[in-house]
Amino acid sequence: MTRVLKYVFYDLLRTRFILVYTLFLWFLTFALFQFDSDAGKVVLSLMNVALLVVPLVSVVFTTIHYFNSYEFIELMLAQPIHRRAVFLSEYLGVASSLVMAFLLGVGMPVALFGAGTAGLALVFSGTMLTLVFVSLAFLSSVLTQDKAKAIGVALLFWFYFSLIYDGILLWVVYTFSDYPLEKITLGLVALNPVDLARIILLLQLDISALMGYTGAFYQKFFGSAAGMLFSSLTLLLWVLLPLWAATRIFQKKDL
């Protein structure tokens, strides 16, 4: 597995796309730096690209990688290798290779200049949301064995999840207003990686109060080691579940 690991791992890195995703989320971040001297605005202007920009290139991305990749795999099938190793080794190949490009292209800046917590914040969120939506593009690669269905399920995923749902807890909320709905919206967020990375976000950049009571209960419970836990433990559900379920379909299917 750890041969196959990096062989994926190096291969990618070698890859033109990563190189240019990099720097382009390393200038981007070193302009707003450039531009506005107050961190908390840019954390701000950059929780933007953390939530929908990164989701849609880690879903993309990944997609595209395991249909071109689909010669290797049934070449590694081939050897005394199981195919959980191979799958799980694509996994993390993908997975490190996004992940390392957002630290250096996001992590990096924020570290140097200073972000505080708010940076902190931005960095673990991108960083989780990757990882995510890595898991669930490789989990709608195994439901078909047509690249541009799998495109078109993981894109469905990245609009449901950045655009939709949001629309749904905003008419839950709106229609049943005259009821407390705080500690259901609290489990209705952690149906959601997106929303619940944003309520982090926005909550160390203690603008909490324009979100009224609702931001009040939020800011008292995600404030706490309890809920810091419990917003880290959701976000690694949101990995681990979609990865399992891809990686169980990956062993039974039929290549």
The other form holds:
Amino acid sequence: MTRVLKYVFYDLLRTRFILVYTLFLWFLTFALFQFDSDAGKVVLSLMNVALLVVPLVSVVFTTIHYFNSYEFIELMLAQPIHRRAVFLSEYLGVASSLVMAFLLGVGMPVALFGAGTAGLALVFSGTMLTLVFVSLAFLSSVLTQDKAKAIGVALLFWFYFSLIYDGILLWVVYTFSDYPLEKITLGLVALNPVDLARIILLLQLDISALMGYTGAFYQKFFGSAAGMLFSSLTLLLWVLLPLWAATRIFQKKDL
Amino acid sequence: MISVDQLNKSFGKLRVLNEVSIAWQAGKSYALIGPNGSGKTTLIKAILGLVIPDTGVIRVDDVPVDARGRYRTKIGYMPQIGRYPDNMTIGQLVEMMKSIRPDVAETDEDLLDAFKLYKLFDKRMRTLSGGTRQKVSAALAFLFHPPILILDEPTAGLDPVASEVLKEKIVNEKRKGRLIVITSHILSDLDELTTDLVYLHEGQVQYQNTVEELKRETREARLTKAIATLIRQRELIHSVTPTP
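Switch from the form predicted on its own to the form predicted together with its partner chain and give that structure.
Okay, now the whole complex, with that chain kicking things off.
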């Protein structure tokens, strides 16, 4: 498996896209640090990149890569290699190169300029979101037969988690505003990896004070070690569950 | 070597393979023919484990086909359209295939030589023409002395010189007692290369016999004519027998 992975990885690093993506993130982060000396504000600006751009790039790149390497996968499956090994190599190849791009593009400047725990939270949530959305994109790729449909489904995941879910959440909160909703919203937030990442990040920044009572409640929960563990594990589940489902489907898929 | 027992496969409502049973033996070479969409490629893909059959059993050397894929060490496969990672060079591709099968000490590099692929070892796959890719596919299929060779349209897209080189190689391998399966629409090629014939039509094995027997039955000296006559006879039978 490591042998296949090596070549998938090598192929991905050669595509100009990963390079362009890395440079884009690097210039953006660097420029933001030049404009503003307050690291907290920079992290806040970068938060939107990590929550919107990173998942979008992850889903689109992953689906395109999957279908571009369809024949390669076919070639590998005609060799004496386990199906699961081929699939997981593809996953690890795509995930690690996107994570590397993010770490080099955002992580490195953040570390250089010293953004503290907020910076750490940013790098952590960006990395986790990359993994989550690569998993979801692989799931949508094995669920569909052609590239256009797969990108459609993958984009739907992105829309859902970035925009639609928040709308539903707001509606729930607004409709049932007479009831104490803290614990319920906490549960609902766990159902959306983007919201989870957003909360982890916001709580590391000063503006969490603006969130009122709910903010204080979240601060108490996510600020504790148990809360951090809970959110990290939930994000990890968001990586592993779609990947597990995708692997199962791939094992029985006709190529 | 390869036995297929009552294989069924449907894609949605379309029944692609219908109760296909086959017993292929070492030392023979089989022509797998049939019109477009008759299920040839699906059958090959099922043997390679790329397509999962609905029902039926496939055995390669008495080992049932499974996801683990150990049995595929015995198979050299040349796909109809070979596409490879764009950014990989031919050299890296060959090296990768070797690293997947580290237990094969001595590789068969005749075709790499004959197609002069060593000169192109630094070329990226993206820059290659369709014919050159086809040459790479052919060289990879023969690389590990596999006892079973499955060639899907091997000569399509090759220039006449390369096509002759490949055919010569296939004949050589045949003499070594390999099991060879070839699908092709270029029937004149098959005449030189195959000993047996399997004719698929709408997912069913319609005819299975030696080439000599077919020629005798149809009273034709050449395979091209013999197959044309066979197909015409079948169509005639189909047109008079009502389909259930």
